[in-house]
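One chain comes next, on its own, written as structure tokens: the form predicted alone.
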Amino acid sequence: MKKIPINCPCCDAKLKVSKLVCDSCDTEVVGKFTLPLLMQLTVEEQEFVLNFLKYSGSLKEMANQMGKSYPTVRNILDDLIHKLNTFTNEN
């Protein structure tokens, strides 16, 4: 499955969804919709969030599974929190 682009390939501006289609009945909804917050993250960041939930927020367990130190995983989380805060301040 192809990754949904989040930035314009020409000017790097944030893209918006303009059309949703029902596979069952072919109903189409057209407009300008902002991508959900988590879809605006990179694939790696999305995987980090999913693992964070999977391990019940245990950074120690995530560090073990990722083969990284606890401080490294904590820094990744802090960077992600900062990025999400930036997104919410833009909208």
The other form holds:
Amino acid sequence: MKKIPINCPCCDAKLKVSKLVCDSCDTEVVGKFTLPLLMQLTVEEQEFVLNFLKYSGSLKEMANQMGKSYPTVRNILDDLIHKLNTFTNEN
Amino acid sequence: MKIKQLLLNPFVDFSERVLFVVGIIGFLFSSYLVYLSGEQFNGFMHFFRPQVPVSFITVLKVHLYMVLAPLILLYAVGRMLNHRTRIIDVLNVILIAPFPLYLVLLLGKLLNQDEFTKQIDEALKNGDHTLSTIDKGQMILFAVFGILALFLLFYQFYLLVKGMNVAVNNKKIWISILFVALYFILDLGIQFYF
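Alternative state: the form predicted in complex with its partner chain, after the form predicted alone:
Time for the whole complex; same chain goes first.
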């Protein structure tokens, strides 16, 4: 599956969705749509969020699964919260 | 991969339980090594030879102070920087960071460093300022040992910084410098009490 680019390859600014296409009838919706908050994260960060939900928010279990120490996983989460807060403030 | 990570930053991959157990083993082993060599801890990074031989318990007790003092200081600083800092993570850093120093201690004993120092001392007392009476091979061996010891001392601070950065989620270089400075200042200060 192709990875959706989040930032502009030329100027690194945040990209927006400008066109949505219906696969069954080829209807096209054109406009300027902001990417959902979670979509603005990197693939690794999205995976981390999914794992966080999967393990009911247990960082200890996540650490075991990821083969990382507890503070490392907690630091990733803290950085992610900080990043999401920055996105929210920007929007 | 795991070995590389173990050397570069063991605090990222290994659980607090593993780090704690290994740290305690290192703590006991190094205390025993210091006891066997008839020395005593005199700060986090150096030892001295007391006039009267000390018991293993006494060595352990002083070594415990050498762990508790930086633990209290670095944990307090860690909590100020990040309220989520856990005492076990800081303790593991304090226990694991001196491992390179324990290696220096062990190598020093294996190479019979005390005997070599005694020989140098005697040669200087006898007026041999060029150390011509000392075996050249031994001189080279201890020069290499000296360089290795310096590297390991630097590595100790590297582990301290890496571990504390993980424990408090720090990414700022000045805070890393602060950790080293605090550890160093405390080490200088604690010598007056032991």
